[in-house]
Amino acid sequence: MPKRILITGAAGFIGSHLCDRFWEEGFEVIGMDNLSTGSLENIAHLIGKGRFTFLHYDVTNFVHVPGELDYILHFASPASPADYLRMPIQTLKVGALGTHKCLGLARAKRATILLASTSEVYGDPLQHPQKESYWGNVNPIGVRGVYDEAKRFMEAMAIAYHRYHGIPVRIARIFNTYGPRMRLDDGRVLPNFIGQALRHEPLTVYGDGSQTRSFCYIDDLVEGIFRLLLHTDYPYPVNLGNPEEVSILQFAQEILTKIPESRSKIVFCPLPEDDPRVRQPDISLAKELLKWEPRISRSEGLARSISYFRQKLGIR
């Protein structure tokens, strides 16, 4: 019998790619999503196929999955600032109640669970690049605190279940990830810039653009998650991301060179509250534990992403 895996947030950007990967690997995949930010379009190609089931359900409620369950990937959560600023309480609930329900299910089913944490647990970091041992610099009552603290609580609860109940857990601290199936309106920098450039609108750079990010293509991230779940029993957080750092201003300029027909200009806007000044993962642990590091260059990843967004906008 194929191994059975539950993926929450299955209709989201990362969750849908995980559904693809585990289905292609021969797993029976159960996707769960309340569709608050996800889209059935992302998994439409799987619906109706064997070994895939979709459940339209809110994971903050009691979660029941009939039969045996080998693995759980808990990826349900708003992930972009536009979404979690619009849904602050729901974001806190899915990080707390949703995590509690998934851990309870893992305990009942004797399943291994991997939880999607985030580089945002580091806040506006005072350590650069960021290692897993760094405790972070988070404003718990700032506007971004609803997401940051939800994920920090998620990690704490996962480790408590591991220590007290012996649940096999994995924690992925995911850095900026991009690629096909991102929403053009999700508020993150890459779809913002690409959408603006394709529509010949000004590219909005916040602050002076000197703040940095590190972008990992979705296929590389999925490979890291796959290895973290199946190739190690390490229960503590592991950074997954691309350590190649770039300033936001430089990134905007790169986008314009990739879309040469764009008539867009770069404009500068006030920096949002608690926006991190730097973000770069130290992936030494992932290299050691998983024999993993990103393979797809930013140039290649951007070309693939721009092609996807051209199709979404009906632009050749």
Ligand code: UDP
Second form
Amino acid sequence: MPKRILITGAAGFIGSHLCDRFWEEGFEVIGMDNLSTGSLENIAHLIGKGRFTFLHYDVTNFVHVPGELDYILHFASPASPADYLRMPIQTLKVGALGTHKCLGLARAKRATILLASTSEVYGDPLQHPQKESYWGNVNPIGVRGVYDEAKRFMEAMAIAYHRYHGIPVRIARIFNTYGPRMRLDDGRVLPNFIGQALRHEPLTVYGDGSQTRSFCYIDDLVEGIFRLLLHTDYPYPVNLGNPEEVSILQFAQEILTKIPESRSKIVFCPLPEDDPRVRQPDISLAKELLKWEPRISRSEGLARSISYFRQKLGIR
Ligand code: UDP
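Cool, the form predicted alone is there; where's the form predicted together with the ligand?
Entire complex below, previous chain first.
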């Protein structure tokens, strides 16, 4: 019998790639999504294939999944700042109530559960690069607090279930990830810049562009998640991301050089509230535990992403 895995946020960017990977590995995949930010298009190729079921459902309500479950991946959540600013209450609910429902389900089914946490638990970090041992610098009532605090609660809840009920848990602290199936209008920097460059519109750099991020290509992240779930029983948070750091201004310039026909210029816009100044994962723990590190360079990852967005926009 194939192992059964429930993936919440299955129609989202990361969730849909996880559905593909586990399906290809021979698992029976149950994908759940309320489609608030995800799209059925991302999993359309799996529907009707066998060993894949889609449940259109909001994980913040009581979750009933018939039969046995071996694994749960809780990836449901708005994840782009623009989305969670638009849906603050839903973001808090899916990170808090949704996590509670998933942990309860894991307990009932004796399943191993992996939760999608985030580099946002470090807030605007005062330690650089960020190690798992850093407790973070989060403004709980700031505009990003709805996401950051929900994910911090997620971690606290997961560890409580682990300590009190002995549930096998895994916590991935995911840093900026990019690639095909990001929504062009999700407001994040990469789809914004690529969409703007392909449409010959100005690239909107927020602030002076000196803030940094470190971008991990989706295939590398999926490999990290796969290993964290199956190759270890480590219950505490593990950073997953690409340590190659870049300023947002340099990132804009890199994207323009990859789209040579673009007539776009760079414009500077106001910096959003509580925008972290720097972000870079220390991945020593993942290297040691999982024998994992990213393999796809930013140049290669950008080329693949640009070709996806070209197709989406019908631009050759
Ligand atoms: N950003 C930008 N222009 C945009 C969108 C984002 O300069 O059109 C900046 C944003 O202010 C932040 C960085 O790019 O400093 C990454 O933003 P994103 O929304 O992708 O995610 P974050 O890492 O902030 O969660």
